[in-house]
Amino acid sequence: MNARSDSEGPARNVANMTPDRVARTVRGLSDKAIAWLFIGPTMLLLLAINLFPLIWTIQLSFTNYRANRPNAPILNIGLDHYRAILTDPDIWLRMQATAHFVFWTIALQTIIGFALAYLVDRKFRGHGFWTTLILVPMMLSPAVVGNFWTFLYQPQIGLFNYIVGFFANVPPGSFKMLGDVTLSPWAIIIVDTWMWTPYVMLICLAGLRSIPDYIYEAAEVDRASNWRQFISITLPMCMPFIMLAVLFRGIENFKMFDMVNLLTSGGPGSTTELASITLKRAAFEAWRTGYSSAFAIILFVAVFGLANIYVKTLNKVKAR
C-alpha cells in the first residue's frame, strides 16, 4: 500500500500541475491518439534526419559544387554527372569488381553458416561453448579484422602464408595474398566470410530452431529418411531465413568500405576498388561533390530496386 502510494504521489503533482484547459483536451483523446502524441515528435526527428541528407544529396547531383570551394558559383548542369557515370568504363569495372565480391561473400557465408547452424542445432557435447567461439569474429570492430587479417597476409611472417605454403606445397613467400593481382579479391571475400559467417549461422540457427518436433516425429514414422527430411522439412522451412539472410549481407556488403579500405585501400592498382571506395575518393579526394552525390543516388537506387524485388520474391516464398 505504500509503495503504491508512493508511485502515484509524483503522477498526482504532475495531474495537480497540469492547466484545466490542457487536461479537457487530453481526456478527450483516445488512446492512439495519445500514443501518436508521444511516438510523434520522435518519428518527425528520425524523418528530419534521414529525408534531409537525401533530399540534399539529390539538389546537390544536378550542380558542379564542391566541398573545398564553398564560394565558388554553383551552376546547374542538369543530367552531366549521371551520363558521365553511367557512361564511364571505369565505374563500371568497379561495379563487376562490387559484384565478384558481393556475390562470393554471400555464397561463401549462407552455405559455411547454414552448415553451422546445422551442426550447432544438434546439441552435442559442448555445443554452447562452440557457439560462443564461433561468434567471437562477428564482436570484433572491422579495424580490428582489418589490421588483424594484414598482419596474417604477410609473406614472410604471416600465418596464412605458413598454413598455405605447408599443404599446398609452395614456399610461403613465394606468393601476396594483398599484392597479386588476382589473389587480393579473394583475400577480402575470405576476411569478409570469416567476420560475417556466424551472423548468417544465428540467422540460420532461429530457422531450425522454429521448426516443430512433431513434424520430424511424423516423418520418423513415416520412415523418411534423414537426407529426405533434410530435403523435404528443413531445408523448405528454414529458406525464408536464409533469404532474410542473404538480404541483409547483401546489402552490407554492397556499401562495404572499412574493411576493404584497411586491408588494400582498393589496390593492387584498382583490383579490389568497390563501389564505395570509388565513391570515398570523389567525394574526399578529388572534392567532386556533385559527382559524388550523383554516384551515391545510383548505388542507392540499385541498392533499394534489387531489395525491392528481393523482397517481394521472399514474401512469395513465406506465403507457401
Contents of the next structure:
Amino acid sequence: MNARSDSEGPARNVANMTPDRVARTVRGLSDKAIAWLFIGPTMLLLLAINLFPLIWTIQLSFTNYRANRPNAPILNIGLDHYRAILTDPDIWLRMQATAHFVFWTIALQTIIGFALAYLVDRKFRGHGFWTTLILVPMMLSPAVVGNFWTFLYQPQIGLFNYIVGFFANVPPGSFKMLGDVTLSPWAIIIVDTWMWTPYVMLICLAGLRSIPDYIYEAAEVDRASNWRQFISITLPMCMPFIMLAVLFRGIENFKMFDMVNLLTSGGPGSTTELASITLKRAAFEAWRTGYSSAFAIILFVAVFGLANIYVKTLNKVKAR
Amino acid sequence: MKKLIAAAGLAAATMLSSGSAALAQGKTITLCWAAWDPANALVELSKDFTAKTGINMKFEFVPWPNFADRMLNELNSKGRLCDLMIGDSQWIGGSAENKHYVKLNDFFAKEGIKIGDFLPTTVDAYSTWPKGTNNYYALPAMGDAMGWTYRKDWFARPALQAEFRQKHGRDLAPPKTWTELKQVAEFFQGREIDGKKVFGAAIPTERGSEGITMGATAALYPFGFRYENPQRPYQMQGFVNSADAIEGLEFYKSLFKCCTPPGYTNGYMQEGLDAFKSGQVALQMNWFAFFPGLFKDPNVGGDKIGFFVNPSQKTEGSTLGGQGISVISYSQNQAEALSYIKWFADAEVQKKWWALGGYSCHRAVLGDPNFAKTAPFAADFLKAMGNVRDFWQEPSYAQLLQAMQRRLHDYVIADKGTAKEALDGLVQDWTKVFKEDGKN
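Just the form predicted on its own so far, so send over the form predicted in complex with the partner chain.
Every component of the complex follows; first up is the chain already shown.
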C-alpha cells in the first residue's frame, strides 16, 4: 500500500503541474495518437536520412545532373542512364568480377567458418585463447588489412610469397599476387576470407551452442553415429544461422570497396574492379551524378531483390 | 567648425583603417595543397607572410592519391575549408567554368602583378582558361615535370662502364633517348650490386589515380603522340592513335616488362621513391618536386644520385606536373587570400621559395644566369619546362583521365589487347565524353 502511494505521489505531482491547456489536449488523444507522438520524431529522422536520399537518388537517376557542373541545365533524360548501364559490356564485366568475388568469399568463409566453429565448440586446453586469436582479423580496420596484405603479397619480401614459394618450390618473386590477371581475383578473395571468416564462425558458434544437449543424448541412445548426428542434427539445426551469415556476408561483399581499393585499385587493368569501385569512380571522380545514381539504384535493386528471395528461403528453412 | 568636422573625420578614418588592419592581423587563412615535400617548404616560406602581415596561415595537406577526390569534393560542395588552393593543373578548366576560382585579372592589374614575370609555359599551363586566352585564374606556384634520377655511383663503376661500353659501344651515361634508356635499364635488370639484386627502372604503373597515364605519356610525347588535331580541336583520330603513339605505348610496355622490379604493377610517386631510396633500381621516373629531397637523402643522395631530363626520341617532350595558386570564390577571407597571392608573386619571395625547395616559375629565378648552378637538377628542370605537355584540362578531365588509366593499365599491365586497340578504344572513350559535353 505504501509502495503504491510512493510511486503515485510523484506522478500525481507531475500531473498537477501540467498546465490545464496541455492536459486537456493530451487527454483528448487516443493511445494510437500518443504512440505516434512518441515514434514520430524517430520516423521523421529515418525519413530524412534514409527515404529522402533514396527518393532523391531515384529522381537524379533520370537526369543528366553532375555535381561538379552547378551551372549546367538539368535535363530529364528518362531511362537513358539505365539503358546505357545495362547495355554496357564493361559494366557486365564488373558485375561478373563482383559475382566471382561474392561467390567464392561466401563459399570459403562458410566452409572454413563453420569448421572453425565446430572445432571451437569442443572444449579443449587454451580454448579461450585460440578463440580470441581467431577473432582478431575481423577486429582490424579494412584499411589496415589492405595495407599490410599489400606487403605480404610483395613478390620480393612478402611473407605470403615466401611461404607459397617454399612449399611449391618456386622462387617467391616468380608470381605476383596483385599484379597478375589470373591471381589478383584470388588475392582479394584470400584477404577477405582471412578477415571475415571469424565473423561467420561466431554466428555458426551461436547456432551450435543453441542445439540442446538432450537431442544428441537421444541420438546416442538410438546409437546414431557421429556422422549421422552431424548430418541429421547439427547441420539442419545450424542451417538458419549459416544462412544468416551467408546473407550478411553476401550483402557486405556485394558492396565491397575499401579493402579491394587499397589492395589493387581495381587492377591489374580492370580485373578486380568490383561494381562498387566503378560506382565510386563514376560518382566522385568523374562526377557523373545522374549516371552513378542510376547505377546505385540498379545495384540496390539487385541486392534488395536477391536478399528478399533469400530471406523467404531462410524463413522456410526456419519453419522446418 | 569645419576643422572640427575634418578632425573628427580623420579620427574616424584612422580608427576604421587601424580597425581593419587589426581585423586582418587576427585572421587566419587556410591554404590547401597535396601532402608532399614542397608543401613543407611552403609552410616554412609562409612564416614570412605571417610576420609581414599578421595574417596567420593554416594548411590542409592531403596525400596525393586522395588529393583530387578530397579537394574537388570540397570545391563542388562550395565548401569554405580552403581560402587558397594550389590545385592541379587539370582542374583549371572545371574550376574556372564552375566559378570555384576567383578570376584574377582585375586584381593583377590593380596590384601591378605582371603575369609576364612568370615563364609563359607555366602561365599557359597553370593559370589560363580557356587555353590561349588571357583569363587568369591562378598564379603559377609550383613548376613541375616528370624527370629521372639515376644511381650516379653505380654508373661510375669502372667494371660496369667497361661492360656497358663493350656491349653498346658508348659510355654508361644518362640516356638521351628512350632507346638508350631501355638499354641502360636492361643492363641493370637483375644485376647483383654490392651483394644485392637490383633492377632497371621504377616507372609509374599506378591504376587508381593518374599514375600510369603520367608515366606512359612521358614516353608517348617524345614518340609523337598528340591529343588532337592542331587545326581542328577535339579531332583525335590519327593523333591519339597515330603510328607514333602506338609505337610509344608499345615501348612503354616493353620497358615495364623488361626492366621493373617484380610486382611493380601499381606504383607511382611513393613507390618510385621507395624503390630508389632502398637501392632497388638504377633509374627512377618521378616528379622534379621530389628531387631536392632525394638529393638530401643520406643513403642515395649527394654524390650517389644524378638527374636527367625526360629522354627524347622522335621529338622532345616532358609530362607536365605542377600547380597554380588560386583564391577560392567561396572563401570569406578573399581579401587576405589575395594579399597572400600578392606577397607570393614578389620576386624576392620567389627566390626564397626556390631556395627552400619549391619550384618557382618566376623569371627572376629561372632567368638568373646562375640558376642552372643552384642545384644539380636545376638545368634539367629548366630544359624540361621548355618542352612540357599537359593532359587535357577540360572540365571533364577526370572522365578523360579515367578512360586513359583503364585503357593503358589494361594493355600495359594486364596484357589485354594491343597498343592499337588500347589507343583506338581511348579515342572512342574520349570522343564520347566530348560529345556529351557538346564539344565535337
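Positions refer to the first chain, counted from 1. Predicted, not measured: the structure shown is a model, and the values here were computed from it. Each form is matched to the other, and the largest set of C-alpha atoms that superpose within 1.5 Å is called the rigid core.
- Taking 2 Å as the criterion, I55 does not count as shifted between these two forms: its C-alpha moves by less than this amount when the rigid core is aligned.
- If you fit the rigid core between these two forms, you'll see the Cα of W36 move by 2 angstroms or more.
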